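Given next, in structure tokens, is a single chain: the form predicted alone.
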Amino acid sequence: MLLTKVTEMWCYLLKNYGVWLGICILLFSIILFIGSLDYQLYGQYGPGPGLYPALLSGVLILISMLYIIDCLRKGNKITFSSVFPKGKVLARLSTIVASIIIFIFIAPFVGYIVSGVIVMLMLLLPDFKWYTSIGVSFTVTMILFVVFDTILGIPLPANIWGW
């Protein structure tokens, strides 16, 4: 009898998206709170650099615990299947995540312009004709390169030719 109730409760927890989201936010806020303790809470002239992060992460800990408790109540269940996208939307979302990961890994080797064009092509080719995708990818990447690297002086990943 007790084992059955524990099993039911465990299954309920595993399938409840809200509980998992609350646990993730709780862990994140605990990490922030611990990190904020590395800084002074009070300085010579008033609040130190660690006071507001400690206060905000403490409030976030409290809110996430209340959210977990609220999600554990019967009848307040959010399932994973009702939250995550399916079909074509899931494919588009996977493409976006894959393009970001590819950009992170290839940008230091091939430079910003080549990796930017590749990522933009990955995102545009499913919806536009190939020549439109190439033109937009190259133009947008070059505009961003000129704005950030040349005008603002923000260093971007460069290849052996400096672009």
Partner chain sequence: MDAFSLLMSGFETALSWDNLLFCLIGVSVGMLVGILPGLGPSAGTALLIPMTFGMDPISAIVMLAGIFYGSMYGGTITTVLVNVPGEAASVITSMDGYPMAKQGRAGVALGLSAIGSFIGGVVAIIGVTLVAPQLVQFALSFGPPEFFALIVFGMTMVVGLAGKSIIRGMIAVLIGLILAVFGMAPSSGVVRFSFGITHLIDGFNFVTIAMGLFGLSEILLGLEQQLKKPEKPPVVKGLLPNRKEWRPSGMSIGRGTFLGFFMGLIPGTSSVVPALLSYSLEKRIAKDPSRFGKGAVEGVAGPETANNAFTGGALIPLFLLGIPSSATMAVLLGAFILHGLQPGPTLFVRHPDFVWAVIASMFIGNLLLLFMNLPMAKIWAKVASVPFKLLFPIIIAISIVGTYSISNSLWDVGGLLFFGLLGYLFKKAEIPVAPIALMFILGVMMEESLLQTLTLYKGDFWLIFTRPIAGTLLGLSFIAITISIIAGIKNKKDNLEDAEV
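Remember, predicted model here, so these are calculated numbers, not experimental data. Between two forms, the rigid core is the largest collection of C-alphas that superpose within 1.5 Å. Residue numbers count along the first chain shown, from 1. Compared with the form predicted in complex with its partner chain:
- Once both forms are fitted on their core, the CA shift for F145 between these two forms remains under 2 Å.
- The rigid-core alignment places the CA of T95 less than 2 Å apart between these two forms.
- Residue displacement note: T132 has its CA displaced by under 2 Å between these two forms (rigid core superposed).
Alongside the form predicted alone that was just displayed, please also present the structure of the form predicted in complex with its partner chain.
Excluded here are partners and other molecules; the one chain stands alone.
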């Protein structure tokens, strides 16, 4: 009986997105609170650099605990399945995240133009024909390159040929 109750409660917790988010915020605030104790809280001449972050993270610890309790209440439960997408939309969201990560890793080697076109292609290909995707990707990337690099003089990531 007790085991079933515990299992039920555990399942309820596992599926509750709000509780997990609250736990992450709580851990973040605890780490910051402990970290802020490394700095001086109050010195001979007044408050030190640790006081303000310690105050803020201390309050956040309390508020995140209240948030977790709030999420455990019946009407406030947010399940992962009710808020996060599935299937095609999830794949598209993952593509956006992946495209930015790929940009960060390849841009220093292949330069802005190549990495910019790759990012745009990853985002456009699922919805448009390949030639439209290539055309739009190349045009947008070149316009941005000219505006930022040439007109505004902001150097963008470059390959060995300088683009």
